[in-house]
Each structure stands twice: as structure tokens, then as C-alpha cells.
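Below, in C-alpha cells: the form predicted alone, a single chain.
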Amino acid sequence: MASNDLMVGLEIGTSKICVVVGESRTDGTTKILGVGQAPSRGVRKGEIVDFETAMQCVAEAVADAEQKSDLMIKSVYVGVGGAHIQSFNNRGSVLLPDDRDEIDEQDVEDAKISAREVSIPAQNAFLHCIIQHYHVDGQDGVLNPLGMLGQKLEADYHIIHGVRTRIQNTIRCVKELPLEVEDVVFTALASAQVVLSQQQKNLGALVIDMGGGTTDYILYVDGAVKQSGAIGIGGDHITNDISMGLRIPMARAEKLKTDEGSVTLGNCLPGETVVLKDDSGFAGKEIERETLNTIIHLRVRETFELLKKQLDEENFINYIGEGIFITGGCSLLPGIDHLAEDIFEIPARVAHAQTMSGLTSAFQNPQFATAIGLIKYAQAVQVERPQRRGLSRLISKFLPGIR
């Protein structure tokens, strides 16, 4: 198979690093090849606090990676999250000389450059600009502007920007490997990739990508993004609570998460309870289930009441008529879905990777998402833009003076 059919999405994550390798297909499907992970260290709430680690677990994944599809990796596609993450919505405009009057390549180029020209901290870099809508002479619904006569293009995109060092730190930690850096890619916009249908898009949908460190989430209205942004609670949090709450060590408290925990209240047996076998340096302990659920019910109707109060700054969430699509690893909690629609008053359901083909198991994991995700951007990536070397356009954008 030629090379640039081979696309590799990297997810350096708070509990785990995942690399998933994937072949794109003439059909427009994507093939999954090879999954590789490793748990994650030197990484707290989606970012890395210590760099030498990270790159250590992000070369094993790797390395899991090359080994499980026989390939050898020399590119990726990285997934970049954590709190800092902002974003708004802005329109451009441009107005063409009098001595023309069909829009070109230049004039869209120029409208998105305006929409751009806002004021953002300054530490921080922009990391999309997506299109939303154009309008030509104040004519609304207009898809593609290129050709059509007019005098005044205007644009509206959402654009997402983050602290410029943190970006930085994650392309730095690929490079070190050393891999090329294809692109950098918001986390829930990856995971939107895979997770929606078009339709699903159209009709307006919410994604929230629950992780170990983050919860991030991104808002489709009539095909375009709302709004999007991260929340720094995950489900690291719920084991830290679980460990507190409960004295028991970290790693029991995420075996009881994940093998015993549910976000439902009121569906235990009365004094129904979860035994820990003795360890070594644990003695053994009888939990009462009813009480497991009510500390991991509460931090993720906490998360879910803080996303709320988010969106609610503005109206957007009112018109998603698909509802809510929750993945990432926590979303495998039960009864997460239920929650949600307490608290939004909207549909939600859990969701995992779409037209997949390969590794079953991979595509219907929701903690891939975002990885699956990455390789989804990628190919809608290619087939809109000639291929560049890949680190190079990233340069200018987050890494000045590296070569």
C-alpha cells in the first residue's frame, strides 16, 4: 500500500497513551491496522508535567503500535486537550476592488485572516479556525463562495486557541522520538470525527469526551461547531474521591471504579455491599455499594452541572436535535448516560467509533475514540490539501526556530 494511505493518530492522555495506525481506503472508509498503548505518566489533566516520562510511555505505545500492524511508524497525527483550551466564534469579511467581482481563492484566504484578528491572550496560539458559514452580499447558506460574483465576502468561523508552551511541550515530546508532526488536533474535534454522522451534525449534537484528566466537548449546529472547550475533571478524579472517601489505595480505587462503580443511584439491594480481598499492605475491606455509587455520582453530576453552566453562556445547546453523545473511558460507567439527561434535559447516549472497518474491538471502544478520531481528520486533511512536509507548516504556528 503507498505511504500516504497509512495515517497514525497519536492520544497522549492522563491514564493512557494510545496509537492507532489506519489505512484509508479508495471507498472512503478507513481501515483500522494496529492499536498500541501504554499507561500514562508524567501527565496530569491532559497535559505533560514531566517531559522525559511522557516520552518514554509515548515511545512504548509506539513501539506497541509498529508491532501490532508491522508497520513502521515515522508520522502522526497528535490530539492536544487540557483546560486551557478556549475557543469563540468571530466573522471575517473582505470587500473586493471595483475592478472585480468573482471571489477567488485569495478573497476566502483574506475573510478568514480578518476573523482571526481578534484579541487573544498572549500566550496563546490559535489551533483551528473552522468554517461555519459564508455569506456573499449578505446572502445567507452560501457553501462554497469560490467563483460566485459579489462584492462582499463574509465569513464566520470558530476558532479555538490554547496556551502556545503546552501545545508546544506536546509537539516537542513527539519530535524527541524522533516522529514527524503531522498536525495537532483538539481532542473532542477528533473525536467528533468518528463519533457523528454528517447528519447527525446537521440536526446539531454534543459531544463530551470524558478522559482520565479532562472532560472535553465540542457543539455541532446545522453542520457547523458552536462551541467547544475542556473542563480539568475526568475520571482520574472519580478514583481520587473513591480513594479518599473510601482509604483505600489508588489502584484498588480505580479496579472498583471501573470493574464495580456505576453512576446510578438506588438500585442497590439494601446493605448490599463489594468485598476487597486482602493484599499485599491492604488488609481487605467490605464496601457498601450504595455508597461507591453516591461518590462517583456525585463528581460526575458535579462535571456534568459545570459543562452545563458552560454552555449556557450561550443559547447554542437549545438546537441540538440529535442530542448527546457521551465517550472516552468514563463514558463506559453505567448509567452515565441517564445522568446526562437528568442534567441537560436532552437525549444522551454512549458513544463509540463509526464506519470502521479492521479491529473490531478497537472502533467499538469508546476510550478510542479520539485516537480513530485523529486518523478520520487526517484523511478529510488529504483530500483537501496538496501533501506537505509535515512539521514544517507547524513551525510558524507553535514551534518558531526549530527545525
Ligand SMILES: Nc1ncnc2c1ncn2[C@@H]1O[C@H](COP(=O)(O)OP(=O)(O)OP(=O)(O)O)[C@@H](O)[C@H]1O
Contents of the next structure:
Amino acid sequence: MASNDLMVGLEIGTSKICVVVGESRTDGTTKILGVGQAPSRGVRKGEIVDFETAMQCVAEAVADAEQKSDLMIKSVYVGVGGAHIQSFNNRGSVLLPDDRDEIDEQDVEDAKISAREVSIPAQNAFLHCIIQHYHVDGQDGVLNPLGMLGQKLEADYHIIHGVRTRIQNTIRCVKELPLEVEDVVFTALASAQVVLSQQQKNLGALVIDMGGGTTDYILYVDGAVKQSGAIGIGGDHITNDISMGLRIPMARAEKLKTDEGSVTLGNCLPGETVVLKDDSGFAGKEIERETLNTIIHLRVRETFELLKKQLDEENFINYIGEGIFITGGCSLLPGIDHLAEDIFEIPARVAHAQTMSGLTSAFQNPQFATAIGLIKYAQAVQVERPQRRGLSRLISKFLPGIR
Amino acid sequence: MIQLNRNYTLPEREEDIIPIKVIGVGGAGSNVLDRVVLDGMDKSDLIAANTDVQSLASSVASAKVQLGRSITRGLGTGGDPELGFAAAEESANEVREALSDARLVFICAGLGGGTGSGAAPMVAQIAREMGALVIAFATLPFTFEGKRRSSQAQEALARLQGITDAVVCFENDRMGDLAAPKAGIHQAFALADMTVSQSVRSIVNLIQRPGIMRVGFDDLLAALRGGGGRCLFGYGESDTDNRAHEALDQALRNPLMDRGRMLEQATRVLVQVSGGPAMTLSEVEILMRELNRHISDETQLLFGTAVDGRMGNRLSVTLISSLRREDAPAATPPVRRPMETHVAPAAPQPPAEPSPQPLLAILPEQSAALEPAAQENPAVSAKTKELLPLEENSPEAAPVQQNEPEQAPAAQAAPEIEPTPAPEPVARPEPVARIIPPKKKPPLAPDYTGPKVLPHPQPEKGSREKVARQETLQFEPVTRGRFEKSEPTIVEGQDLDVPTFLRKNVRVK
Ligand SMILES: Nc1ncnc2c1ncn2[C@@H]1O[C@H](COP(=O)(O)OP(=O)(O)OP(=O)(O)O)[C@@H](O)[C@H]1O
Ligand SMILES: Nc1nc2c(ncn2[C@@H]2O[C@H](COP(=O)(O)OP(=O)(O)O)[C@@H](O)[C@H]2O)c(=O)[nH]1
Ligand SMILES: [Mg+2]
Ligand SMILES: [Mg+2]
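Alt. form predicted in complex with the named molecule, vs. the form predicted alone above:
Starting with the chain above, the whole complex follows.
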């Protein structure tokens, strides 16, 4: 098997590290060969806070993936998340020289460079520069301007950036293992690659990846990314709220949440309780179901409301025909789709990776959407530019294949 | 030493109920008290006493006493026990009133801070003066809280041991083992609260619900009095067919039991079994037989059962004992503190002899003296001596006093005293808190509509009060629990790491 047919996605999540080994088939499909996992420590809100510990966990997950897939991992595509990630849309334009009117690759490249000539905060670095549409002499919605005739080329980009040192932390964590970093990818962008089909991107959709530490989102209209970002709130907050509200340890709050929790209110019998089973020596606390669900509901509602507020700064959410797709571990909370419908007033559903073959159990778990999505992303990139390698891309990159 | 009383009496008549009051002193004390309330304990009055009004306001206790109204102005002690002591002194009358009619007073306090360490001994003294029997439940700070807290705690502990009838002492460091390694401080404290609450409830049950077996009060006190050693504690519960065995097994596995090993060395162990109406005597006998295998022949078991309808099918076992700490240096002799002079007169005089006896549903031969253990327990009598008037202590105390100037109380306390409650959480890893929602758009964005003003992260009036309680814990830089190391998620001036239900003022129980 040629080595560049193999792709590895690595998500250093707040609650788990996930390594997915995939193979790009000649027929264009992708097959998952193995999934490695390790509980994550030293990561908070999607960012590495304890370098040594996080590195150990990554090493563990990589070893697990190598064992499961029976392959040696040399290089990976890494997801980066965290509330420091921001985005905006911008347009770049170039005028063709008078003696030429056929648009070539250099013009496209120049338009992009011009789109990026905006100031982002000094400590930030560009993570993605994703093409939305081209305009040739004012004509809208051009998908590929190469070879077209015109005087003026304009290009709309969705630009994602984040704090440089934090992105570098993630890269360093992997490189010290040592593994080669093929690319760093915003987690929601990765998730969207497998949660949404091209058709759904075209019709417009919002992907919400609610993980352990962050809620990442990305919104597509007309097949192009229009809005994206991350909020530093996730399942950890729900667990922490439960722990404080019910006065139980975090570990038990976590178990209670995943085993019994729901965001739906008014669904319990009056006085219905859950009895906490326990092995640490303290037992038998009875917890009212409605109380548990209220704590969860309030946190998820608040997070969605916050997200809605961010999205409402622009008008794109009114153009998503396919509705909302919720993924990530928290999407497993019963009723979360209805709560989202309630708040966004748009149809919502829970989603996981759709378009892969191989280990079914892996892609049916929404917690793996990001890592699997990284493979899909890798595949798209490798198809576009099988030759390009090296870290130069990490600092400035141009990814025509990704939308 | 177990006597079965087969005339199994179900819950006693109203007039047999002993008036017990539980008072939580300081931040940790009131948190423990909240826990006791939440866990549901009847037949006793619960009082929160604190210098910090914000913490007091959020307490769920039925009665509250603000300590040192004019001295601390509701702002807490900033970790200064002198101030805590003075505050309790100022409010002595209110404390006295709150404790009136109690024949048994339980004091809960976290030692190491200002209020708990300074005021609890004063509260104990007031209770003793009123003729009540006093048992203190105290926690000692985590090592990571620093030397100063630890030495303040040791000093307060020594003082409590002198004034009270017994101190049940929990070392946070050892309770910390209960929580997963590196678990947040919230979790560790919550576990500590739970442990203390369970032991308070068990002992109350032991006294209030003699049930099939009865415990002498003096034995109870002797079992609790460990001479400054560590407290063995275990709690277990089960509702299976094999519940007696399982509950005991669980109790023995509690980290504070040192996996049952230490039990053999204990001279007295309190055993309290609670169960629903279906609990049978044979179950209790099975349990006792099994327990006997873990103790030495000399160990005296003090045993009580309680039938509690709320238990349903569950059966619970609580084991409590105090070990004498062989290698423990006799707790630091109290030094040169104003309170010494207050305490001294109260301590030597045997506490209100008549009161304890009628309190007890007791085996006759045990009901005699309050401190029968004195001879066999030199540690205790030594402690008692420390409380004798100042002159007796001064020769030994002298060297300690010499060390003092360097860390004179005022100087020690200075850095921690906060004139006002800090409006924002302290010590962030990065100087600027990130503010999320108004997404900053770069100037060239096509639909850029002009500069947006970032709302200054201003504390919202409504949310502040709810957060306040957390901030009382934020004395230590490590109290953000799960989010300790991460940047706070601040949106429109709200710290979103604080539970939503707290900020939205939704009551959960
Ligand atoms: N069945 C379940 N019900 C509710 N929540 C769940 C369930 N299973 C997992 N979770 C929660 O999902 C979260 C983990 O999700 P996920 O694995 O997507 O996050 P992550 O990728 O590790 O973190 P992040 O992307 O935020 O850095 C945890 O908070 C976990 O409690
Ligand atoms: N069990 C428990 N202990 C606490 C809690 N908060 C603080 N502590 C411990 O109690 C000690 C005193 O703190 P605190 O009661 O807040 O200080 P005070 O109010 O000035 O007495 C600290 O050093 C901690 O070891 C809590 O919520 N629960
Ligand atoms: Mg994730
Ligand atoms: Mg995420």
C-alpha cells in the first residue's frame, strides 16, 4: 500500500484523544482501518494546559491506533479547537494586466493574498482561508474562474484564525512524540466533512459539535462556509454544574449525566428519582430526575442561546435549508435536537459521520466525528495536491479542495 | 461489650428526644451544615455562624448568626483567627441565644482559616458554659494550602481539644484520597462535607435512636476522643439481598479506614446501623459477627441501630473511631492568645455533671462519670492540662513564643486580608479575560458596519450574589475546580464557568 493512501486523523479533545487510521481507495471512497483512543488529561476547553500529560495521552492513543490497525503511524492531520478560534469573511480582488484577459492560477493566488490582507490580532495566525465564491467582472457565483475571460477577479473567502501560540502548542505536542504534522484543521471544519454531504452543504446547514470542553460550529450556505467559531463551553460544564448542584463528585456527576441525563423538562413522573449506585463508600443518594434534567437543560439552553446570538450577528442562519446537525459527545443527550429546534426555530437532528466504510461502530459514534472528518479532509487535500508536503502549509495555506 | 436489648423499641417518644444543636462555624462549617441539611437530618436544630455575610446569606440553615458585626463588617476574617475569635466574642450573646436549651452541641468547622479556627473554640466555650456537652467535627487543611493554614489549624485544634468533650478530626489530605487524583478542590471539599455530614448524622442517630442496642455517652465520648490522632471513618450502604455484608464491606473499604487495617488498633469503635422498617435483627447479628473479625478482642464496640423509613430497602453502616497517634507530638501548646484567659476558667470545672446522664439511654454501669477514660487515656488528660491557666503553660510555651515575632499574627494575616470581596475571580493565567460574543470583525470585511464596542466585562448585579459563594472559596488560587487551569469563559461580564442554574437563580435541591 502506498503510504500516501494512508491518512491519520488526530483529535486532542478535552475528554478523549482519538486517532483514526483511514485508507483512501482508488474509487474515491475512504475506509476506516482502525480507531485508537485514550482518555484525555491536561486539556481544558479544547486547549492543552498541561503539555507533558497531554503528550502522554496522545502517545497512548497513537499506540492504541497502531495496534488496532496494525500499521505504523508516521504523520497525522491534527484538529485544533478552543474558544480562541475566530473567523470572518473577506473579499480579495485583482485586476488583470491590460495585455491579458484570461484568468490564470497566479491571478487566483493573488486574489486570495489580497483577501488575506486584513489585520488579525497580532498574536493570531491564519488557520484556514476557505474559498466561497469567485466573481468575474461582477458576475456572481463563479465556482472555478480558471480560464475564464475577464478584467477583474474577485474572491470571497471565509478566513479562520486563532492564537498562534495555542495552535503551536498542539503542533508541538504531536511533533515531540515524534510524529509529523501534515496539517492542522479547525475541528468543526473537520467534523462537517463527514457529518454533511455535499448536497447538504449546498442547501445550507449548521453543524454544532458539542464536545467536552468546547462547542464548535460551522455554517454552510450555497456550498460555502459562511460562519464558524467556538464557544468555551461543553459537556464538562454540564458535569460541573451537576456536581455542584447535586453535591456529588465530578466522576459520579459525569456518569449520572451520560447514564440518566436528558435535556427534556417535564417528562418525569412527579417525584421520580434516580438512585446513585456507588463504589467509593458513599451511596444511595436519591436524585430527583427533574432536578438533574433541569441543571442540564439550563446549561445546554444557555449555550445554544449564546451560539444563536453569535450567529445572529449575520443573517446566514436564515438561509440554511437542511437545518442543524448536532454532533460531538453531548449530542447523545436525549432531547438535545428538540431543544435546538426550540431555540433556533429550525429543524435539528443528531448526526455522526456519514460517508465512510469500515468500522461501523466508529463512525456511528458522534464523539469520533472530528477525527474521522480529519481523514476526509486529508483525502480532499491529497487529491488536490498530492505533491505538496512540509510545514510551510501550516503557516499559510491555500486549500482549494476544501469547502 | 455489646448488649442486646431485645425489647426492641421503635422510635422513641417525643419527650425522650435530646435537644441537639449543630452549629457550623466559618465557611467550611456552613458548607458542611448545608450538606447536613441536604442529606436530611431531623431532630436537631442547625445553625450557621459566620463572619462572612455573603456566605451566610446563601446558607440553607434555619438559624443564622452573624459573627463580629462591627469588627469584620460582614466581610470575613481574611484568614486571621485572632479576628475570628474577636468576632465570636463580640457576638457571644447571639451565639448563646442560638444555642439555648441544647444539651448536646455539635460544632462543625474547617480549621485553618480565620473564622472556623478563631471562633469555633469560643463557641465551644459558650456551649460548655451553658452546660451542654460539646463535640467538635473539625477538618485539617490540605498540605497544599500552606504552612500557615496548617499551623493555624493545629493551634485551633489544640484549643478545641481542651474545651470540648471530644473532637472528631478529619484530615483533608486523607479525605482527598477519596477523590480521583487531581480532582478539583470542589470535589475534594464536597467529599469532605459529605464525610463530616455522615458522621454527624450517624452520631445523632446513635444518640437519638437507641433502637435495639444502647450506647453509653461516656463510651461515645471516649471513642471519639483520640488524643489528637486521626479519625477512622467508614460508611457503606447497600440494598441487595446481601446488604448487611455489602454495606459493612464498603464501610471497611473507605480510605479513611485505611482499608480496615487500623481498626484492629482502635480501643473503641462506634458502629451505627440504619435501615428501613424491614431491617432484621439477624441481619444486624451477621454484620456484627463479620465486624468482629476485623477488630481485636480488646476492642470495645459501641453499637446503635436506627430504623428510618426514608431508608427504604437500604441498610447503612457507619464506623467511627479515633486512633491515638503514637508519633504525634502533643499538639502545640496554646500560646499567648487572648482566648486562653477566657477558656481557662471554664475548662477545669467538670462540665455540668447532671446534664449528660439523663440524656442517655444507657447501660447503668456506664452512666457514671463524664470522663472515665481519663486514666487510661493520658493523651486526653494531658490535653486537658494545657487548658489550665496560663501560668502552667508559660515555661513550655516560652520557646514557641520566641519564634512568634517573625510571623506575628498581624503580619501573617496582612497579605490575605481583602478589604472588600474581590469583584472578579483572581489570578488568571493570562491578563485579559476573553470575551466571546461580540465577534470582532476585521476592518475590511465587506459588510463591515462600523466599530463595535466590546461591552466591558462588568459584573452583573443579579449574578454577583450567586457567584459570591464561590468566591468565598476562592481564597486559594485552586478553587475553580474543573476549570482551574483554563481561561475563564467570560461573556458579557458573566463567568460562564459558574453553573448556569446558579447564575439564573434557579433553585435545585
Ligand atoms: N451518552 C452521553 N450523554 C451525554 N453526554 C455524553 C454522552 N457520552 C459522552 N458525553 C459527553 O460528551 C463529552 C465528550 O464529547 P467529545 O468526545 O465529542 O468531546 P472532545 O472531543 O473530547 O472535547 P472537545 O472537542 O470539546 O475538546 C463529554 O462531556 C461527555 O460527558
Ligand atoms: N469540608 C470543607 N472544607 C472547606 C471548605 N472550604 C474550605 N474548607 C477548609 O476549611 C479551611 C478553612 O476555610 P474557611 O472555612 O473557608 O475559612 P473561615 O471561614 O475563615 O473559617 C480551609 O483551609 C479548607 O481546608 C468546604 O467547602 N468544605
Ligand atoms: Mg471534539
Ligand atoms: Mg470541540
